[in-house]
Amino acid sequence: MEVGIEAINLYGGPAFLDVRTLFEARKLDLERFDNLMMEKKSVGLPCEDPVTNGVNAAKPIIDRLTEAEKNRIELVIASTESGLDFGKALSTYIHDYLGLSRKCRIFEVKQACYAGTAALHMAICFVASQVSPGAKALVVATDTARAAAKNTYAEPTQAVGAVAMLVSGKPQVLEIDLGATGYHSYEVMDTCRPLPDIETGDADLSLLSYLDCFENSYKEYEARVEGANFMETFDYLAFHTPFAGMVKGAHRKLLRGFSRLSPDQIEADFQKRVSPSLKYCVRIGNVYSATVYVALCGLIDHAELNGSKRVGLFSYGSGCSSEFYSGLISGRSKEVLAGMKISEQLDRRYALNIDEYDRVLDQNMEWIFGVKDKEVDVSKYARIYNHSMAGRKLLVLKRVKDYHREYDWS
């Protein structure tokens, strides 16, 4: 049966620090800035965190279904490295406040960044199992970098957002290739976050760890589907970017693994099949487990798509667990993505200069995972809530009431 993603949407959050403006800030190598190849990354405000973002995300793509289809919506999975509770999860508030039926699963999952494509493909055997013919399932990855690791080379590429995905059997973004899948996970120490105001870790060790999963996933992929090959089954490629840099390092590395092209050929290759999927990766930044998501949404709305062309995805998270997967996108796939206006979202984001980044940083730190009582001010941050959230029907957190969070429309 056809089943997949009928509707996606991204949201970039309400501002964004020009990376190059963060390195020389922070006196870091301008020969490094170039190898990351960003050039902007979200900053999320006090009055959010994960539920806000994926609401925000979700919303518009709840909007445009009707009544009975709302209720068909049967699973609702948040995935997210940035839990507010250890036990109540991020999907209860999200379900709450995109007024879905009660008539459903609820739940959080946790793998890093690659969550997201965990609860994607949970959702994707719920409704391919027909248990219950015709049932949606959303799927929500939302993550924030409360605590940037300021003065190191991981701060530019730390961001903020969520990726919302309703999956059903009418896929008309991305229809899967049920089974044609591989992965490869093992136990290793490259990041993580131990505490709620620290992210930490070993960046060469995860720069190896997903290099290593990328290649094994892949080979996995190529021993369970037959016929297939790297240079000719897939149109395009999206991958898990930290960075785009990264990205574009380990395509290089495959190919000179599975090809014999030249560096020119090599780098041909990268500008057709890769190089879309970025647009909007370099322009946000990691948003850890939507980070896949972000570039999938870069891809439909930047490749050419006509016809049906076969898209290959990477999903890595640290810790570590990684899958190489693929599906189809259309022409179709544009016109639905189109509808969310994405580019539009994040060109009228609020431009931050180096100070008030710094503000929003040490105001956001107020807010992290633990907060008891606590009433937001936005008067603390008005000329960027102005620009980017006052009366645009965003939700936003309005105060923490022993421990329970209380959200309302901007």
Second form
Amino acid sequence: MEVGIEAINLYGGPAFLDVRTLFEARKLDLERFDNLMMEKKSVGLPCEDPVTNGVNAAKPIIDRLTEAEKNRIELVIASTESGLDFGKALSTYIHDYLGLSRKCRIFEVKQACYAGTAALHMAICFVASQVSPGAKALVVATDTARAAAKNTYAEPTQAVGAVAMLVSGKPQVLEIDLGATGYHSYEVMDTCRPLPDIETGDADLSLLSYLDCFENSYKEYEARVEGANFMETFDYLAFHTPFAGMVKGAHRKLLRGFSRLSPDQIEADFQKRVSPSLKYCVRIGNVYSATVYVALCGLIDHAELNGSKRVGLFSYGSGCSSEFYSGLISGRSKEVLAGMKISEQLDRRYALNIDEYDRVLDQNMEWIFGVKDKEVDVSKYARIYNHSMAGRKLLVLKRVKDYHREYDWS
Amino acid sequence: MTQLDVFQTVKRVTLEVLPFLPPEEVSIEKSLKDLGANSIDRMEVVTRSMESLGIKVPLVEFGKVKNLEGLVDVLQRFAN
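Show the other one: the form predicted in complex with its partner chain, since we just had the form predicted alone.
Expanding to the full complex; the earlier chain stays at the top.
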């Protein structure tokens, strides 16, 4: 049967900081700026959290459904490494504020940046299994950077946002090649979030592990899919993108192994098959479990899609688990995604200067994991709030009361 | 393969990845970071050295490497 993504949308935050500005302000080595290949990073406000970001990504999808279609959403999975409670899943709030049916399974999954793919494949298997014929599933990959990561080379890439995907038997955005997938996972301590205010790790080890996983998950894909060839099977590629420079380096390394292309030919292949997927990534930054789907949105909005094209997707999450799989996108994918106006939404974000950015980071620090009772005060960042959120019917956090989070529409 | 053989390959690859580096700077006690290699450059040196030596090493083996000597040791272990 046909199965895959029926609709997809991306929420890229209310504000951004220019990455070069951050490099200059933090006195980071500008030679490394070119290596990152990043332009902007999305920044969230204290009235936002992974729930609001997730709802703000999903709402435009849900609003386009009929009541009957909406009631067929029987599974809501949130993926995150920015959870708000050890027991209560983000999806409980997301499900509530989207007004979905109570005849529904709701839970949250975690496996660093791989979790969005884990959730998507669980949803695909649920739909494909036909245990509830005609049912749909909503996957919400939502993450926020830790506010405390100042003055590191990770800071310029750490961002906020969410991607929501409606999964069904009407895969007009991405039709999954069901079963055409390769996994590769093992224990490694590369990056982690051991405390509410810390994300840390070994960048070199993480890069090496990413490459190891790419090669091995792709080899497993090839072993399962007769006739698969890295150079010929995929018209386009979308990778997990912590920063665009890393994807470029990974592509170069892999092609030296998979092909006999010259450096110039490798560069041409990168421009043709990979670069469309980076268009939104370079404007947003790393959104952890959502990042590979930020890449997919960028690809669909920027690639030439005349007829059906096969895309190879690689997802990696530190710790680690990874998967290489494929699916089909087409002109129809482009039409459906165009309705979400992602590029325009990103253009609308407030441009922070470095002082405003530092103030927002300090304010976000007051809202790290474990807040029991606290009122949101948007007057502290009214200019940003009024520019990007006020009156736009976006979900915002109002207060936390005895650990219960209360939200409303802006 | 001796430590010197492996080091000479690593040195040649390092100079390919960092072409502006004076060759005499590349001594075995230095780290790639000391030599000005960023994370992508470091990954290139590791993977191209393996390719050049014709050996396969699980990449995470290089995670604890501190300098060129450590890199040479891991490569040599898998080369012999």
